[in-house]
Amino acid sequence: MTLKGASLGAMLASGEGEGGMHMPTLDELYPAPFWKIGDWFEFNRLDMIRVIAIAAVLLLLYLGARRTALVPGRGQSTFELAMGFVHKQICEAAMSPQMARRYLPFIATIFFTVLGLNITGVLPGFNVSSNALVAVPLIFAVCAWVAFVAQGIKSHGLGHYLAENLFPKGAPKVMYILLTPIEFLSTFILRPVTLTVRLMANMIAGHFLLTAFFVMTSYLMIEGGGLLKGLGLVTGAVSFIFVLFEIFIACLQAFIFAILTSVYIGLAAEEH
């Protein structure tokens, strides 16, 4: 398809330089510092956008349980289905239910904080997720490891918990040779890996995904015209659908770690 003797492909490549379209790269994730206090501290876009993020979560959960009432009102009310779907849908679905009141707060702090800081990669303004760098995921899946690896050792004793995870029971002694590394490495080093790679990635893909598209429909329909503005209407429409399937990610994701937490808590109580 052509328009004026220049084809997509020709704009496309034309808008490498100057003035043309930037496709997203890594260095969105890494933007300059605009506060600096010597060699070790630094305050960027990112930091600016995580402190944000929490704010607002830290607010929204504040006014939600500020004043309770025996006939709640709309806030309290969407505030009480909020943790409610965190008590039945994830603690309870892991753990006991006098263990899932007791992790409660702590179950439903990550699920927030997680969803808080994924949903702003579609906010106006935002448009990045903090989670899309490692150093966050990383922090939730620490605090996630030392909450399962703890209740193990409160509920068995640390031998006790070592020996059930370290070598399991009915295999052959010299099976251990081969099967103790492999689940010292599956429970814990794999976990926390998983649970911080799973997020980071999600992120990243879905603000790329994201950038690419708006860049995409802005350059089209500023730079092209005939058919690739309509082309651009087609990325522009695209781009709306992705949105909303970035936002279902942005809940899956808080969810899919929320419900992992849980599980490895709610296993290292069990017996073997």
Given for the second form:
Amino acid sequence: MTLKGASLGAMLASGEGEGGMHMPTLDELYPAPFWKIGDWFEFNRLDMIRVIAIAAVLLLLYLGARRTALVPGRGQSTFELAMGFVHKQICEAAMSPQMARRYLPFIATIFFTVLGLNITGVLPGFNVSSNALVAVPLIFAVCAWVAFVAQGIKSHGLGHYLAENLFPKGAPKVMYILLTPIEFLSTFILRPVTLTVRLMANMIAGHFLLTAFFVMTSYLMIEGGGLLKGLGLVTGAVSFIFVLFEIFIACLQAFIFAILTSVYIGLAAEEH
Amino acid sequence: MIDLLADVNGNLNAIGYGLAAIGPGIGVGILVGKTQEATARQPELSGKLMGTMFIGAGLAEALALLGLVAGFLFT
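Form predicted alone done, so how does the form predicted in complex with the partner chain look?
Shown next: the complete complex, the earlier chain at its head.
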């Protein structure tokens, strides 16, 4: 395929052919399973990445937490720093100190697992985060939903908790026709949905962003001529910056998922 | 002009996602700007302000990402 005189737009449009540019599609997130048992059980590349990431998280936490000494070594102090971050910055930022202690294991589980699963999106060799599929974010969102509803019922009793959330005080009685459905949607439906979609869509977008830049760079460098090779250099540099950005996003999304869960739990327990 | 328009191909979803990104873009801009202002006024609170800023950014950003998912869903 010669590119003399061809504009970048035409190049992008003709990318379907042999040796052209293969832009990423959603199908990439559903690779063919390489291990199948019956109709129900499949095991594909993303499941494999998920299992490896969970094993790595478990191993790291085990190495950090075994043989805890009064004077911590290097591994243990890193672990304590991370745990202290979850405790101070995430749990205590949204809950009372006693509740923060009680919910620390739950929130820390969410934080470290989501972080471990997110970070595979930038690790060379994996290159895709299994959080780009809806399953794991949905599981965590459901756990968060159960946790904050249970905390609300425990703190206020079922009737009182529902009344507080569905019939906000101080509004005129007529307004409840409008307010109650909105409050119900925003508290009990949209919270877990946005938790799920935020994490999943961030990982999908990150994967496509990185893949698009890598594909474009290699295509421009190999098949482009003259000026387009220069453009390839630019996209290569930008893709490096986006890798750093995606590492930041992976940490930020784990942080946001954990802190929103603790904010919801804290709100449910709050006295009115 | 008509020839040019005939050459334009692709998917309207891309435009839809661009539109969906405007609102959250403005939102995140205001959010970060206000946090900067507040930090300039009270530098000792910067840690707390950063934390709440990230929560707000997560909420605003979710809207843009809903647009992205909608673009994939309604093809």
